[in-house]
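The chain below stands alone and is given in structure tokens; this is the form predicted alone.
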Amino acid sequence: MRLFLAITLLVLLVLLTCAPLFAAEAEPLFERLEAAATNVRTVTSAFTQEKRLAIFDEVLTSSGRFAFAKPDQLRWELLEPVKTGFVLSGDRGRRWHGRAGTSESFDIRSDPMMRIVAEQLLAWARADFGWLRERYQLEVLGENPATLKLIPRTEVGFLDHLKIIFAADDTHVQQVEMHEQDGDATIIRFSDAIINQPVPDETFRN
């Protein structure tokens, strides 16, 4: 009996250490990853992100280069194998397609697809979970580093949900994953992070 009380209690407190923390009890790592998000000025990095298909072996990957600068500049671009991306500032932006050879302006106000890909980076750049909780549910996988998965409070098309993993000094994401409902996965890794050195205003030109 002894012995069995014994295992009980093991398996219990296995459970409870590795359960996922919720959005109440997880306060505390979201003001730190706020507090750290609050010094970040400018980040800049590479990225490379794969494309995993349910129903194929093949991973689909490509490269390239992300920068943010306080309050609301952006520049995600792929480099590889074909270069296309947008940049922004405040309200307004670029967006550019290599192999088809366009170039365009755009207007978040009035572009709502854009909108919606530069809320997402300006959120997960300013660590801003005001803005995070009112669209996900939010639950703590793991604090050292902080990791995330996100459920959308309303269903967001394909996508089932999210899972982000911050840098060691809660400076910045790591990675981000977005699963999809039929299976079908993205996953991007930002790599050689640059935090609060100067970025040229060119960067957010085109």
Contents of the next structure:
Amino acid sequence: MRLFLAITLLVLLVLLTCAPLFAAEAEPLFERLEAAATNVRTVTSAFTQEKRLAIFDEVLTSSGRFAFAKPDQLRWELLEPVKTGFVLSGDRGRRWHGRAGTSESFDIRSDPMMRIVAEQLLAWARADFGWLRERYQLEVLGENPATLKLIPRTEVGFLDHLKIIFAADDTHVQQVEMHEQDGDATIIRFSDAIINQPVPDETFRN
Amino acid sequence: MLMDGLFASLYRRLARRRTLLLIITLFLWLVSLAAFTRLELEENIAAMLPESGTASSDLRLLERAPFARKIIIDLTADASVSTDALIQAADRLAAELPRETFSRVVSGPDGEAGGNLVSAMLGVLPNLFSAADAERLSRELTPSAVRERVNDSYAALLAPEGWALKQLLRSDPLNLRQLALEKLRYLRLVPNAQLSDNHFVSSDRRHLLLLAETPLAVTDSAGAVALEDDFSTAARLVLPDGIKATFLSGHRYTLANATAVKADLWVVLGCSLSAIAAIFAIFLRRRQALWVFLTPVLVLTTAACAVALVYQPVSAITLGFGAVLLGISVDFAIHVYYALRHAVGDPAVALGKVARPLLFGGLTTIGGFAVLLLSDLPGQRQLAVFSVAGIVTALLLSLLVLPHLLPSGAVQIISAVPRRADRKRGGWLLVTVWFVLLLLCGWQARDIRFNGDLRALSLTPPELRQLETQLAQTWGGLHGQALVFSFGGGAEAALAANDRLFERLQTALPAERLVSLAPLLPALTSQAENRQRWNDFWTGEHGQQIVATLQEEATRLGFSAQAFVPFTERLTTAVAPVTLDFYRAAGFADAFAALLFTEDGVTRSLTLLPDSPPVLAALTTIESDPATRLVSPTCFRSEISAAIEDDFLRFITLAAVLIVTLLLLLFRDLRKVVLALVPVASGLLGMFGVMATLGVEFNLFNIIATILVIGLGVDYGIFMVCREDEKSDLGTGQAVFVSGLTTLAGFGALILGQHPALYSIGVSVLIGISVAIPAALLVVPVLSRRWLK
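Now show me the form predicted in complex with its partner chain, since the one above was the form predicted alone.
Below is the whole assembly, all chains and molecules, this chain first.
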């Protein structure tokens, strides 16, 4: 028993001393990702989304388009099986619901839900590790491609952790996995990314 | 003759004890001065509101309007400033404002109104489920609508916000939360405000609203200076270029009025003193004549103490008005001065002769003021005591003390009005012109309007008026709304009355115009009824059909059988009543505190409505409930106007009856009575006619001025009739003329003031006395020659 306790203590001590080392070792990767993101002004891509939710008998697959322009312009648009999405420019944006044919403007300052969504998407698009580190504990799962696990530092209700996989050239996010506490998961895969090509202003208006 | 002998005898007796008399007078005045400095003064305008109606309590209730006691701070940004920068500037300003003057500053709802509010409101919905809600769901939740709503839920789950909405959508696939959230619109105390980062911003995002509280009393003008200084200093320190801040509170009006009165006093006093000095230099000339002008000072302290013996506390407004009325007292002294100066031989005889008209004048004036004792306005009753005591003191001083301080003996006195001018033929032409002018004034006087707006009694500078307009345009009706109070012995009774009110209002007014707690916090009995209605709805045929349609549509879209179990469970699970604490925790503590409060053991729930004629008309059609009370600035103004008008007409009528009765008793000759009334009738008709022609509305201050005109006008008439009657002239014409001039110099100069109170009194006195003097000096002699022959 004494031997077991001693080994346990030893293991704990090793883990505790290694933890900062992990973080310190991760810094070059974050710097690499941030450096790559610094040069990215615009991103456009297609995406597919898989929702594995307990409330559905099957996996829900949808697809759409994504666009980003520095510093704070976004377009997130689902095309199949429903047409819905939003654009954001600064604090203000507009979302639409193609099936109902309706749209409404919003301001992320007065719409907490859209603020959470916009902040997440912008943080990933900009590789804003400052913002991400404030809210998540970052864990490096792999360096090539860069793969990170983000665990919320505070309870945010539904989210257990995020897994983000960057493209081989580090310029953009290639896959986001959102794992919820109840076991549900959403996986978004970005494809056909075009970097730093001019994006018409109309893309961010609707 | 008895009176003449009495006062002549008194004069002779007191002349032998002159020093003792003066010492006693000085002692009494010092005692009254000491008491005067210790008077407890009350500045509440309620003293000038009628007691028998609901005006006083209405004023107190109007002060319970949500923003009546708040400091409203508006930050305005240039187009170049972002909303972020505006919000940051507002936060810095709120932090910088000293807590001694700005004890609490609020920039938005007291908590995150977002977050879990939606699901929380959904949780309490059964308690709020009104008959109108049930009817609406029955109408709206058709099978096709249910399909649409399930489709919406499906689409929302695919959208990014679906990440956070999943649990909510499972609990509420039919968007019943909309029903609950719509009820929050009844809580919009700032109609045009939007929330941005939990701050109140305007729809154009150029304005930001801060609401502050202060421990400083609204009437504290020194505090108002500190408040303005602290605000300017903080704004200068923290606000960047492109952002301006200003604030509105009762203190700014107090300060503006205090500043205006001070500025006016320099102008008015300067003009008055110059004019009085000129009158003194031209007509009086003797150093001893200065005692004449000290009479009102001596009378003021004595009269104030007399009021304090009867009423506690003394109204500061009464004292201010009373001081104006004491302008009458100087006239008595002027008549004594002229009588003694005209005395040939024994001054005691001259004093005896002037005593009669003086006492006549004093008695009629006292009679006029005594009528005010019957007034419905407590302040005017105080005024009656003040004036009666003041005039009695003035009579005693003028007849017993002053003669021993003034010079006597016949000297040539500059005649202001040719003694025999009235004997010329032109006299009748003058009377004819006078009569025609009076007829014209009488005709015009029919249009005189009474203004009960208390704001008309104080000064609102253009910058504050502009700020009021800007705030109203930017934020909606922060002020000036109609208030309906539902009250009871406890919160439950008040809320029950509020529920009844809301039910009736719903049929008469559009929902968006109401601010009420009824949809959010019904009485417990109403909540129980609502819960029962909720159960009945969902267990009823229509409710069951809706649930069945939901299940079918969910299956069609691939939802699992368990997907909406939280929803179906919610429909039948018992919920606890919603309480005030629920809303406090949700971030609405301030709003609920403004709309539900307990004072003096009575709990009141407040409903706000636009104070517009159509809304007020709609309210009159609603069946009245003894547990509700409507108060609105418009109704309040009308009520005060009517009260002032009634009080004024009653005063005029009673004063007329009393004065005529006294004059009949004194003169015992109807012709003399009519002659004595010529100046006062002329003054009043002239005043009403000219004011009506100029469109000057009649307010509380004009009434006080009217009393002054009546008092002085009657005195002029009595003196002139006595002169004609006694066939001896003790300089009466000059005395009337000089006293009229001093009145015009003293009170007519108030017309130069910017403050409405000073201006109102000034304009009335100026017109009234300007007409009464020529009537007394020119018309009375012509008529009396004819009638008293």
